[in-house]
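What follows is a single chain, given as structure tokens, in the form predicted alone.
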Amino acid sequence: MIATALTELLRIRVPVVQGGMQWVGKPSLVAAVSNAGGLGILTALTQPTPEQLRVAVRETRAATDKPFGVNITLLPTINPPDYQGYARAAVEEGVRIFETAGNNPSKLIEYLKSNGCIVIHKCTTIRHAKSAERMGVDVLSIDGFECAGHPGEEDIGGLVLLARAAQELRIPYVASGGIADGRGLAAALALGAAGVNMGTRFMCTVESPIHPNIKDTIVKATEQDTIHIFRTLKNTARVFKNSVSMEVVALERRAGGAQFSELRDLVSGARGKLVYENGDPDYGIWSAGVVLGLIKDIPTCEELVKRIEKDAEDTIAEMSKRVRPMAKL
């Protein structure tokens, strides 16, 4: 067993952590996961209202009696959600995990540290991270460039960021982006992450909710198969390549650039949840991570997450083999 600071915080065997995933963290992966050994997360978003959140809490612990977290993502956006009415109900439904993402989370924060909760925090910056630190939070995400959704607008990789992470945190971080098998997770550890946060892998999963012809085309993917949308609105996203991603960009390179009102209808959320029902990859956006190169199967969540635990601890077994110290004189 490998054990960390994240595996005794959060109570969990492994310290894989399934990262949320709008209209992905749903019951069925989530208890998965956990079941597993590592730690799902419901995306509180996901659901329409904090009430129907409450029912995917209840359906969750219903299949599971092992740790799951709740993920609240604060987006900008000029009609937010009811943040504070989906923390409420999942604190009041008994969950005392949670993952967090976003600008502005004091509030959030200082509202689930109130009731006793961990709050995970996801950063894509050491100054971000070290703020959110001030705040009270327990564990931090350092998510690199290479990760699925939003990375940010500094474009540091994770090898970087995690030594960084090192060298400025007191409290323990979890790795995230680029990061799909025990060979990852063995790197993280040594970059001195407590565990690793893991999101484009577990959408290929039989036990994730999405539909089986996008389980295949990560499979087929390869490392190449991202792209950048939203950078010239400094609100970047990797997402999978496709025809509407890559029309986004076509947008966004014309001269004169373009604004959001011109890309809504593309990039609406509506079409990027009918890709993970209907099974059309190119019907509309969706997040993917350059981890794609490393996704070459779907397995069960109790299958891949036993093998990352096997082949983390061959892979550090073997460098204590590979790497001999040269002998004193």
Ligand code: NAD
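Switching conditions: you have the form predicted alone, so give me the form predicted together with this ligand.
For this one, just the chain is written down, with no partner chains and no other molecules.
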């Protein structure tokens, strides 16, 4: 058993959080992660309306009696979502754990805190982490450059970012980006984290609601199969390297660059969603982290969480044998 400030605060068994994932953070996966002892997180914007988020919360609650949360991400979108409506619907449905991410979260955090919620805020810089700490969030999710989706624009890898978090932060933090196994959990704990957040690893589980071909694609992929789109628009996103993402990058790199309007049809989430439905990894843009290289199978969430827990414990025990004080001469 690895008990930390995170397991105590969230009342979960294992310090493993399933991060918000657009089109993937649905009730079946969320309930499976929570039933396995981690924290499952529903992705609010995956539901077309706040009313449908209510239905998803109820569906999740019917499938697990364990704690779970809701992710609300504030980033540029093609159609502006009713963020406040999603937050209100989840709060009214009794959700008390939220993962927030993205730009200008202060109003959302204020609303959630005034309703007695636990807020885990995801950020990619120590500056933003300290600002969220001042806003009263309970936990920070420190997202290193290895992560899927939006790593920010400062390109600091998890190793340094987490060590900086240990120097600067007063509240518990979880390591996000680059974690997919027990060795990663042990390393995160060594860097002062109270747990880990995993996205791509949970995409590739039996209960993940995406097409089996995409799970097989993840298993076959290596750590070299991601690419950054939107670098030139300062909305960088790490996604699977395929014909569509390479076309986007080529358009961004040509002389004069590209306006978002020229990329819109290639990158739209509505098109990316179809990747998960039709199983064609080349159909659109889909998020994936560098941990692609670490993922070799498609376990159930229960098997995965148990394995991570055991491997982390073994790694910690093995380290204390392998790394010992030098004998006196």
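For the two forms, the rigid core is made up of the largest set of C-alpha atoms that agree within 1.5 Å on superposition. Numbering follows the first chain given and starts at 1. Computed from a predicted model, the values in this text were never measured in an experiment.
K.L.:
Against the rigid core, is the Cα displacement of residue 79 between these two forms at least 2 Å?
P.N.:
Yes, because once the rigid core is superposed, the C-alpha of residue 79 moves 2 Å or more between these two forms.
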